[in-house]
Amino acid sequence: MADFETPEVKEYLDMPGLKPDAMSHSQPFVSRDEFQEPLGFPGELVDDWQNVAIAKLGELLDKNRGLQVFMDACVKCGACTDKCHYFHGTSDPRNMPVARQDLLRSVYRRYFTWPGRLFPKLVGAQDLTEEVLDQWYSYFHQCSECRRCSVYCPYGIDTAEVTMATREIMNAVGKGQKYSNEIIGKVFKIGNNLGLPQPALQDTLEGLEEEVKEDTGVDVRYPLDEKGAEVLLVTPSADFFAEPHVDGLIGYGKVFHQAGISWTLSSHASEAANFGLFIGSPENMRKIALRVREAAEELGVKRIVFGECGHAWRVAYSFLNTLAGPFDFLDPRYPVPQHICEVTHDLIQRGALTLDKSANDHRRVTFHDSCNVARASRMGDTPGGQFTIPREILRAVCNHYYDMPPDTIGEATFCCGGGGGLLTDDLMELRVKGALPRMQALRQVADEEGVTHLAAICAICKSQFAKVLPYYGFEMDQIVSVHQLVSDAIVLDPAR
């Protein structure tokens, strides 16, 4: 365990007392030139960084009209004050969304409004100094871009957009975050976040085939780079090696096998996640998205399916066609892209999968709505499908399913605490404290319903919970993949 105090799980959403500057010490490692330059950023803080930063802010204001609305519209009503999981966990007032936004807004007012130029103190404007830049670096890396505060803002101010803009400015002056930028560079060089080369992927998949054969007696294939398959599966690289992720990948393969759907993974695009979103860089988002298109064209697939990853699905659902389209070479009968839950749900609805719910009777399950799925995407043909489809899958494979309190799920879901490019050990204190509201809700349903397992469809959520659950008295293996539960319940046909 790290050397900090884990917040006490009190009565649900008890308002914390304020502790000014409680997290001012929290900063991720700064990116070195070897990680900056491949992304098109300066390798270190440029000499005239103030001018570069102000010019970059002006450019973003011109490109993104919503950003200027967000800068001008806030009336300090306080509706967002208690909506941030990091504020609840840290008690630092700068983790109130409005206060975090004001770190950028005050600079915007100083350089881009007449009152700020003439009467800065009267309108809360301030010069861009090294101290302000340091505050940016600290507190805009205490936002997971989860957008929960935006749900409650009467003016629709999107704090995630403000965070992304500020991170883009910091990258432009040479002060980027090591974790996110190193990961993006690995995707450009090798094809996935973890730097796993093609032979390592192949070995892993062959091992899964042997494992499934041993467990079930059925030959289930986990193909890589196979041309002519119907489906290109693009899944987070965590699915290739770590529990509970790999159990989800096993489940994907069983679903495709039982449904008779030919599929393949790609070593060129072996990563669903797109950290270009986290750093606010459309150019890097596009480069990563184009790898998916290139793989689909090279392999001659008919449709693209994304695995269990929250922000990967947000980028895929909201931006993939814009970044890498048009996908007019794919089968027009299917949406571009599809989520693996949409595929599995459709097969269940059509009776194409035989399921034994009793296989999961040793578990009592609840579901965590991942932020980027809940507040930035949809699934299926009806509004709210991103909430109903995973739950209908879980109810189809489990006899014991229970929801957490209604104001902690769905559109109001709380972040796991590790999203937005913050899933790094140098931010462990922030991650643990940010998980507090979700841990409170989980504790409630565990006490009242005897829930033993938390299911999720996001690689970051699963990795985060595996690390922080023990801080709150739970076990690491209480976090599971939705398709792990599908995998355990599915009855395979040996004849296929």
The other form holds:
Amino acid sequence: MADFETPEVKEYLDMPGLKPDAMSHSQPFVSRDEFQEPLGFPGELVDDWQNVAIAKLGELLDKNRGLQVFMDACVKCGACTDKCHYFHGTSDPRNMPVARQDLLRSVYRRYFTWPGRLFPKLVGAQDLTEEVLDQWYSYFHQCSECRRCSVYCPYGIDTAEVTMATREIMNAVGKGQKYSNEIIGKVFKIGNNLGLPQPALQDTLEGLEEEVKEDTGVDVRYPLDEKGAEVLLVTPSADFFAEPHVDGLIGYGKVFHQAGISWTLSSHASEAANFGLFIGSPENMRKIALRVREAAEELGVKRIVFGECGHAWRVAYSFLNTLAGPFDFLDPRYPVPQHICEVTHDLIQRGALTLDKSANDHRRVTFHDSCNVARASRMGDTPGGQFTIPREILRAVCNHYYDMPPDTIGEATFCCGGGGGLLTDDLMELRVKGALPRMQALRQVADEEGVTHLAAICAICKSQFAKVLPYYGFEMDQIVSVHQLVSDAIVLDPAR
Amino acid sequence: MTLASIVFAVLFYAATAILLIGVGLRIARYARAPAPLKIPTTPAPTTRTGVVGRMLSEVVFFYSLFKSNKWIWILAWVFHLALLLVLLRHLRYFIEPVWGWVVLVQPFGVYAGFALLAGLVALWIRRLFVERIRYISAPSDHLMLGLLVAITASGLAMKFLWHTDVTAVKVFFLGLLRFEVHPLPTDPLLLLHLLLVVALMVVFPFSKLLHAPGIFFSPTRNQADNPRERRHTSWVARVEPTGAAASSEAAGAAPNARSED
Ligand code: SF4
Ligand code: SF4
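Switch from the form predicted alone to the form predicted in complex with the partner chain and give that structure.
And the full complex, kicking off with our chain again.
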């Protein structure tokens, strides 16, 4: 399949022996000026890039308390060293979270601290050379910003924040990543990551209505740009066509149909994803987030609901109020925004949905906690709702549900290997290797409980698993949307 | 008055100034820098009270470290607890009359001295022999352990092997507090011990020892998880149009409540 070896799945996650530079060759395609300029970044490496980079780092230290504290506080205790899925999959020591941070911290020390200025060797400080920039480009594109390391660090040092800051610095000097930046440009121009214009969306949704009608005999609507609807649904654009995403979208529609909630999608905000997060660019993140507000105002909705997407939920739950709020023009009885799982869960609790669990009897299901949902956001009223709510939905729609081992789920969940702007073919080796810990946990429940399907609530996880499952001896269709299972179990009432 | 007492008086005044001013400036910097977005590592408490609880569990029990690795946790925890007891024991050199509880701490402080040494040596062995930890260690990380080991060992040696005149030492330090210089005993071990302590105080504000104030400012631990209920504002936030929208700020306390933690 490719010129690298898929890691071997063993019974336990071994502690890898260090293989320095094993992944230094892994780099995504560098962005070009046509993708850089719409985001406000220079098109190519600027002449005095060292100075620009140092100045940018200084600016970020001033503007971001977290980064400043994270640069200072690390004691090199090593607690995080074995927490990263990329380290487990690649054995490259620079994929140990603290070593990744040190690529930036060494430069911080050199230019911003006295010991680093006076005794660089002693404190592990180094000049910002071309070689260092090259290492930044490699290894800060081997972090999916999953925050697993931040759970275990005694000071809460979050490597994801360090990665975002370094990517922001690299963009500032003109060394951006093509994949993320091209996609952000598409959102600005067309409204979504896939570049689907309004007529194409309309077509797709009409097709879905016909498909559901054929399957169930019921007229379930998939409305676009309908003014006066109660709910604006913002969902990742993958939901519009690709398997298994689209089955989730079909499910959302059925839930709204059964609950009698009027809803609409928007062609202006036809994307829940916000890659501004991945590249650590608050300006771009705000620009994308504002589209959601504009669509909500334009359509006159009362609620905003987000579809299944991990990092999108982080931006929505944790940042949307800051980036695009306040949302005092919406119905104050509902949190802004809501997750589709919160909506469905609430309806199940109230008995508003008729569910036939046996429709999923041919599946034995487990649930993959997506990083950004697990460690960077919440669902419901209580901490940890992000773990219980999706599981309660799954238990309500299928008879055979099993969790993966406890040290691989909940806040300890392992990334799918494709998050944080790494879901691109030019990083296939990294994606396959980074999936190892998750694949191992899946193998365990597959062997012990006969689990056949992995359910997820993230477009990136779903795309990533569809691609990497075959490398580990599974089938690509073993990954399913949570709302796909809801969709299959829901008993539709034609009268609505 | 000896040369040693003058030199050490100057050193301690200078080191104290560097420590206090250095750490003070650092804390001021942390406090002034904005937190652009809400980034608590979740699941996180949803209230300020809950955050205080989370912070206590980190500062007192090293809870995240506990979840991470029981070996590092037990070594680090023993080391820090022992350090605390040893520091408390040393309080007696700076107060007269000695407070009752400081007297009570004395015997524990002695045992703690050994625990401190054992913890430090174990941590150092780990740093030297666990491949991953060795990889991430800079020379300064070894030096820091060496410094602490040397301070602890010289202290214990004075307690058990080569005694010094602790009463005179106390007079010296009480004098410093009143800006008077009294004679300091000149046993080499004592001078070494004190010199190393001065070194530790001086490097504190410029080294990883900043983890001590740093943890209180770490946004992944000190923020409440309530972004939907309270709008967090910072330079990243959408700027509301003034005029009509400005009046809504007064109206709805909840959605517009400012929170910059
Ligand atoms: S955030 Fe995730 S991917 Fe990045 S270093 Fe930490 S564990 Fe690894
Ligand atoms: S766990 Fe935190 S303090 Fe320890 S080495 Fe990792 S980043 Fe540094």
